[in-house]
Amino acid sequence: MSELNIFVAGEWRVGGGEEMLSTFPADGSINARLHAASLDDVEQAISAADQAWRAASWRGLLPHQRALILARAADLISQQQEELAQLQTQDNGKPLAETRGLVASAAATARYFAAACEVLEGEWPSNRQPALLTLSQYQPLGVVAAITPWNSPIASEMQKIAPALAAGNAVIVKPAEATPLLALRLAQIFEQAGLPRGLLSVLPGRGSVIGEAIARHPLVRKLSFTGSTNTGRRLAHIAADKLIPTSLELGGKSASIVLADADLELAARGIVYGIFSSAGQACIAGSRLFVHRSLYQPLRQRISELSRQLRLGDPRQPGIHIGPLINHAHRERVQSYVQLALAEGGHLLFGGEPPAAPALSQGSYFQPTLLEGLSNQARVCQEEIFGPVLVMLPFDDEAELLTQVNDSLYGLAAGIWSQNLGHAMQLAEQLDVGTVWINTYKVFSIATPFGGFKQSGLGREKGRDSIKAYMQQKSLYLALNPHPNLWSD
């Protein structure tokens, strides 16, 4: 166990408020402690950003003199690749094979930014009026506060720090409550890749405290949040009231749809992998399993299958497919999803239950889980739980299904597998959702944006234009051929 400090404007200190603690969650044991940032901490590491992103040192920097910081924080993730892996399964759980990739993910996110950042262009509109040039600009906004989730820390930290970097701001990070270390580290990070001090800050603490604070400080200048859709309700109150924009991914309750023509096999595993990893606990998840009644039953078999050869365990261990639930409360959580489940009449195939080996019994594990029986109007159906549970409805025409995909509050994403490509796309145009996988589930590109309608969120990460989310656009006329302006003469 270690004792942490904070990192507040280029400083490293013990945080002045609360005790947290960073806890593994395959046992309860304290990874880290470390205190909360305080109020004063807010105050000194967001009037510091202010300072740091107007200095010429940073403002003054060339496009390409940005990217170097960010292709060097690239190269010191990779190099550290491993040890960044086992510490984010540490605290929060995921498998060495999921943390892996999402360390890769960081650090390409930062090398894809850091060339978006050379290859932003500003505009020359078309001439409207004789002897006059306009042109149009992109500016960094100044300050952006970072709030970022317990699921995928060091990816979706970086996926707000990078292009807020690249546009030429100041990042005041907030990490989740239960997830500090990654962010840390990253802040050590960039750092050592030369980043002028002041331009980052990474203050945990509870988010009704801290990230309260934060988001209302009238320096700050943009809020990007990755969380629940309450919590992103109320920062994009906080957002309107300050009239200053805001970026949010937020809740999903998505669908995989199996048409009749599907390859079961292929559908099989994809729709497993697309609610079961991570234990589910992804705001993309596959949570509901549109099925066509003449694959119903077959399909129904072979995730049973499937299912049922995943191993559960401590997440350091290799082969391991599904870790702990991020603690005992959220556990309980999604246990009593189903117990709702079953109180709406619903039928338990499998799961349903933590595990009864005795080695997993400190663990917040929880068994996957499949139901069925249940309409689209069910509670399970509707809210988000946030864990391995999937439910399973059969449908029989594609005007029903349509319906039944989009009626929900949310629409981040959702799956399609069928053989006809030109069928799945006319469907998946019809779908209320930002992301539609056909014949996978759960890939993405940096390269192409990400992000929900309805009440997922607002706004999009990734994608070269992205970096133009954390900036603002700037119009200049020039007069070619100087006259004085006509008035009333």
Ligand code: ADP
The other form holds:
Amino acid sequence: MSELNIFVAGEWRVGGGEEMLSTFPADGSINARLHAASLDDVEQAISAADQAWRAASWRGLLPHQRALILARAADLISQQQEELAQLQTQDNGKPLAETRGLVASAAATARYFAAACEVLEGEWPSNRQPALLTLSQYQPLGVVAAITPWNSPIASEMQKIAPALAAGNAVIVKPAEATPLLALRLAQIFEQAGLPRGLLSVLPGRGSVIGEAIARHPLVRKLSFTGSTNTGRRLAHIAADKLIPTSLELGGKSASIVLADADLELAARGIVYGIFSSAGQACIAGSRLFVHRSLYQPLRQRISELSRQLRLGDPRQPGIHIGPLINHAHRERVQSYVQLALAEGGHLLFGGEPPAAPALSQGSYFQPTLLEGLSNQARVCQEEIFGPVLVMLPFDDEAELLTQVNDSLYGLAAGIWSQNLGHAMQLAEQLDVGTVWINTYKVFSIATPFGGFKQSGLGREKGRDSIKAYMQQKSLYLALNPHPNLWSD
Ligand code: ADP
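Could the form predicted in complex with this ligand be given as well, to go with the form predicted on its own?
Let's see the whole complex now, leading with the same chain.
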């Protein structure tokens, strides 16, 4: 078992804080020991970052030179794809098929923002006065904090690091307590790719201590956060006090909607994937299923059959669909939601507890679970469970459907299953959510903006304009034929 250093201000060192462990959720074995960052490490990392982004060695780089560093990092990630995927599976228990996808996504994100950096252009507004040229340029913000959750490390970290560096900033990464390994590997990769010292620090530690100290630091000029809505709200307060921008990627309670004309098999497969992949530990998990009453029984039947075929088990083994939840405490939380649903009058169709297989007894596994008989007002339909728990609700007409789908504090995503695309597009338009999938679910493109409505977030990640979320505009007025200013009277 390895002892890991953390990466502070361009230096690998033992963190000054408490001991932390990375454990394999499938059996509780220890992957690595490390020491968290201390408040002193935070201070050093941020002051080095503030010097590093201002230094000519970074500020003086032309866009294609910055892009080259990101492109090299992408190549290094691609070369180590399998090893990184395995490491991530050890760190958070997601099946290898999924972690391979996350690693590939991180490389693609770095390449995409390398390109966005090269093609980013300022503006040359049209002349409103003779002999006056106005220009507007995009400049970096300075030191950016990237605070990330445990469910998709490397991908969520790169979604923040790549646009922030491409835009010319320095970045302080605070990975989730449970999953420090991939963020530290990313630091090594960027170091190898030639990123100047001090531009990237990775500071593992407790969110309430280290995350909060980073967010409050006066030199940190942007908070880019993915995680729970409560923490996001807390960070938004900190940002409001400092008057700095945020990008907040928060929770969800997304709906899958099956209209009467849906392709039943396509819908059943998409719904099962949408909620049970990643064991439901995804902000976009399709956790509420609204089904037209005419399809309710056959769809319930098909979802049950498909779910029985899912293989739970060691996420390192091929063919496994569902690994363990991140830890036992989280599993207890998921299970308590099932108990709550039953207390609220729900019926359990399958799952609802850990698997019985002795081989899985050490891991924090939880079976795919289907509930029905609840209203959209039930707490399990309103609160994010972040586990493999699906609630099925029938509907009769679309006005009622719309009211219920939109009756949520969240507004992250939705899926619509229908063979009438025009109609599905019209329905999509009326949903208060940031992403709608039609006849598919949980597929992503780095070129397409992602983010939430309502309490699911603020700002958008992905898409070529998202580099501008890490920049500020500076406008210049240039007199082409200077003469003394006149009073307006
Ligand atoms: P989750 O429930 O997914 O752990 P959190 O929002 O608690 O969601 O955590 C997401 C990230 O935010 C983690 O890196 C965590 O350490 C960090 N975090 C938690 N609380 C705070 C806080 N008060 N200030 C800054 N970061 C925090």
